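Only one chain is given next, in structure tokens, and it is the form predicted on its own.
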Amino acid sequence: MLFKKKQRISAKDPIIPALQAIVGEEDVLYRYEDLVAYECDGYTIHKGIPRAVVFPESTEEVSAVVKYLHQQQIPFIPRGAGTGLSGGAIPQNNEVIISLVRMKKLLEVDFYNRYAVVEPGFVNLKLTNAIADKGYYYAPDPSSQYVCTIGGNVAENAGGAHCLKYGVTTNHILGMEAVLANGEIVELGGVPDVPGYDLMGLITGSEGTLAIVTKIKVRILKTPQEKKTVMAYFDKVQDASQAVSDIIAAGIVPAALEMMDKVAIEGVEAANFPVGHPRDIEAVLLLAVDGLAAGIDDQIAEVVEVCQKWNVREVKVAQTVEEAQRWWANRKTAFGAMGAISPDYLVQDGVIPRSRLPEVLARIGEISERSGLRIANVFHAGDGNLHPLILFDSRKPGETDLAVKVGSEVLKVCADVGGSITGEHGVGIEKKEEMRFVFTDEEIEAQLQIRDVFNPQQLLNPDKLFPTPSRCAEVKQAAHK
């Protein structure tokens, strides 16, 4: 098992002995060496160091953990492989860490009624490994999915490339069993459209901080009889932005959309999955299409006549499963090709209409130029759902703290055109200020009261998602002062 070596128990931290009676004594860290490791996730311009680290093994015993924690009014933070993007599993007042890794099994598999149920540690690509060979996938697909957990997944309310037709990890959620603040277990969902208040909407991408879940009921779909995936190269944004806008138009609705730009593309040649994309070209197009057999090529020759019309330099279609493989690993790795040409990046996840496309583009070069860092886009075209890539050097001074002030510029630019803050990495510390740029006072007030019946005294995941002061009272009592 992970983490299995023999410790000594602290004599100066009470709560290690009673978390190992729980547990098991080696199901606990607690010594800096050890902890350094969980001092962030994905997000690492933040970091803090946690009380401990424990690994339950059964909803069990996340239950009992979380009654002792909730006992002793000790704050804890649920976390699962790390990979999250907007912090929202670091510490930061130096909360014990409930790390779900351990529960990792893959528990039924209903092929009739085509669902499955894991444990919140199992791994996003492995149930579609799983269950391929009867002809079946899941459809949510992080571009993490190799390491990013369905737990984490359900936290964030994931989604990825394919979510322009088959929809977020809410829409693939059947029902889940949780375990709240205080403790207590609960089921919730289980059968589609269960009457009354959508609990499991609201626990869906509430970033573990309404209650942690230890047993997810996911949707399993068939897998398509074909699919095809075209490339195409572009020598003007906004030609590459009419295109995307017109393949929706003509009725197509592709299993995935994708758009990279120059300084993108710069970066993905420069790294471990190159295909040859021309340099001097402002955009990149990836579309797959997918479905009965039957029409597919007529959808991929009307993609291609749409390319055409928008100036297109070339337009191919991938002649074989691993040539498109390798387009989509060429596409899917392009946050960590980033480390190719810089040092360090920040990447945001604004969300814009998709007729706004050109406009935001050419705002964010604006802010590029105006701070000196380069910015790479990197978006799920289809559903206006932007990535850029804020490039900088942690090592020169005030470098980090500039590219925070940039990525919250291009957010408030989002935010301005009618669109969001976050389309799947989440708040969590990154942006709870900017949740000033969507909602009101009042509205979030209304929001801190549904996590008040979850988690009164915030024991569980404190401080994250919502900005601070986190109360308009609180803000209007600030301001009498």
The other form holds:
Number of protein chains: 2
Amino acid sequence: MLFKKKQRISAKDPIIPALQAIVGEEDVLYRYEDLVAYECDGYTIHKGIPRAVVFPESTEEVSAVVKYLHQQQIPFIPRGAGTGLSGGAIPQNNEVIISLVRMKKLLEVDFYNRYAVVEPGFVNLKLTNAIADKGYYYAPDPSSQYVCTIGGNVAENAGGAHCLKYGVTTNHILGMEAVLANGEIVELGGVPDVPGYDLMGLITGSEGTLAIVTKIKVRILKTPQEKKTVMAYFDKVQDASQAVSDIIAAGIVPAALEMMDKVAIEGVEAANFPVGHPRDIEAVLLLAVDGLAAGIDDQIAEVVEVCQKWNVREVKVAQTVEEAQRWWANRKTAFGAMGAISPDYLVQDGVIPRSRLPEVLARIGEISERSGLRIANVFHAGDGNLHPLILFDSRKPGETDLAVKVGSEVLKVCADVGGSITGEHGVGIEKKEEMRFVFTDEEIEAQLQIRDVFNPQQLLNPDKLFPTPSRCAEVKQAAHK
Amino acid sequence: MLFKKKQRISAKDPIIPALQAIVGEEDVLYRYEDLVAYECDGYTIHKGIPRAVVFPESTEEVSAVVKYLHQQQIPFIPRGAGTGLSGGAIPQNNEVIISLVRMKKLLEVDFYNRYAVVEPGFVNLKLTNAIADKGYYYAPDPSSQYVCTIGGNVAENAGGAHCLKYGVTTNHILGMEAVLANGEIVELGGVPDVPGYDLMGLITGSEGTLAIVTKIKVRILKTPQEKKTVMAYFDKVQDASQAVSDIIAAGIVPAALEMMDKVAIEGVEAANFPVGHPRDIEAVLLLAVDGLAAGIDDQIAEVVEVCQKWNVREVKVAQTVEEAQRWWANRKTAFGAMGAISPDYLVQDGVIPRSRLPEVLARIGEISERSGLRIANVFHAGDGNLHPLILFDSRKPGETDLAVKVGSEVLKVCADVGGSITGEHGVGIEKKEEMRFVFTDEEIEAQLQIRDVFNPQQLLNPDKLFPTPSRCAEVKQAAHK
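Mind giving me the form predicted in complex with a further copy of the same chain, seeing as the form predicted on its own was just shown?
Next comes the full complex, and the chain you just saw is listed first.
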């Protein structure tokens, strides 16, 4: 009965028929039980109910929906697959969610000029699957790539294990069509070397606060001829860290270079893809080298030699593709694996200069000890992107808040050594206040002024990405209230 | 006497003592004969005299100069070595030039974390020279690299022959310190994965219209173990063009992949570094492959095979480092070499999809025939960046204007096939009107709004980069005058 009642109230909301008139009656959700599915994304600590969820199927429909909402001054949030880890798609003001999942077509593939054009709801991994038989792939590979959308990847400037060698999403976007906050449709980039200001780069990674991307032209790459994987076990994190630096200093750029610490190993060994890591080591390195077949063996030999120089306990090369795939599956499921050793976990996403890793891990160890919460560390070692997984039990009073606080302390450590508060998960709701760890008031104000150009009324994904209150003037006002 | 008189007038300019009080008496030029050297940059078709030239030696001096000029509402232009090819540093409103050439220190090199920090006046090639003995180099290599500054490279987002594999300047900038139009000092980037909007990317390539960069943190790369160079002569441009595509389709990413046409060959063979190219071919390809020593020979063999498939007349591999250097010197001096076959030349800088090259060259041939001006074509074939060199004689009445018009027509051809009006030389004064070939009024207006955030009063390098009048409202006003 409760649901029925709420449904009736929602159905009376005058915006529902207006939105239905644009996208079709079936393509608007407004019943409470339907809306609940949209109360959070991959960041589950905050929740909020949207006013409605609409599913446009074309750029024109997105534009018409936005024009209507703009005219009515109703705030709205673009959303892809909802796999974001910082709450970028969570309603905080009863916003209307514009879901892009029905815009999921692969519009064009041009192997000669090496690009593909997709709609924003097209799933990341499907692009590689669609072009693999011709010997091509799409490089950015977030762990959620089997479900996350390329539109969402653009919003978050998503990374992945292979970003060390191949770069993050912004390095692979060649052009885009976007709907601005007033419903206007623009095209950006699309050709190499666009003159003027790099607005496409500005929108990429802006977490849905500047525009809604409705078409994306991405670079596709030739699949490397050969790929080999190495696993190395170290008694000391310090040695593993030195090995990472020496490998890169040798001029080898691994396709991926990952590290896990003792607690992370405990998790992955307790979960779906155990591979028999020793439990008494401080660090495991997992590394792939790809490229032309000629020369790969020499690079692998050099990697092994560097590991031996730094007192590796054991180093091995995957003997078959299947073995390599098992090793990577073990690593790729590390986040979810925490569920095997803890009721809940919160993943953080700091960035540090590679050389500061041993020191940062020591400080994270201190935070863990002080708080009483265990922390597992998964590290994109090559590019300094650290994912501490804070283990907690949400059933214990206060422990969720404690985990959030610990996450913030870890980010402060990263910022203090000259690092950053997010490598690939974005700021969203989660890290709004932590923006102050890396930006001064003036630097935040400069960004707000840019936001004002695209999103002057803050209808487009409001109250995200920047601290609240976000302007010095607002801080002063708040102080006088 | 004329100079003396002008000198006296300038010396009375009240801003001179004010500027001298900031940077020192010797560090302000104001005599007419000194100012003449600053009336243009590498684009010599437009000229204008600055009001003064100041030489700050620190960020604080830049900031103080800008604060003073901002307070006085006097426009100003940042300038590096003055090698820009689109007139970005040319005064049009008697601006004060802020020359950064005395800020030329290499401040820091960190081999472990692979970066260097330089002042903006530091010369591009000096960075590679300073770190080469440790086995490192700085990748972006404009042809003017022995004299151009890294600050200027940032302003223009400069490229170079090696940008095919390694990317342009923006891909190598890790952080910057900049002085805004009001004199405020900001730091941008500096750590990997900065959250929020990519303001550093926005300033890079903004041609001195958004900020004055005063410190730059750049990525340094490990010098490749091995490098081999191939030269290939083709009777038909079509075949050379197909060979380029097949080389890239084979998964080989050459470090550089250059093409010259018949007229360009005539030029380079008449100039300082002739290498004996045949004169009756339509195209020469010059290509370098670099990387780990293992595997290079296989790649070279594949390149040779592709060339043979496409009817190459002759293909050869440089047998010594010296031979390769001679071949590259022959190519790198191609612009200047035009002086050996023409009194004057104007270099253009279009970008096209690689696959459209034969068609675009045919259309450029038609423009050449119609105008009566010869055009040589030098082409960064790998990334589609075409440099038509329009040969003319400025002593013949009207021929300079004709050359400018021909350049614009060539850019229209590039834009019409889905290309762009500048690959690496920037828009500056030269290509302001051609911005309309690639942007609608709305798209230009969006960029002007971004400019307004950083440069609201247009004191910083005014009347550059955008068409004049640059706003729809101004167009309408002008129409009513």
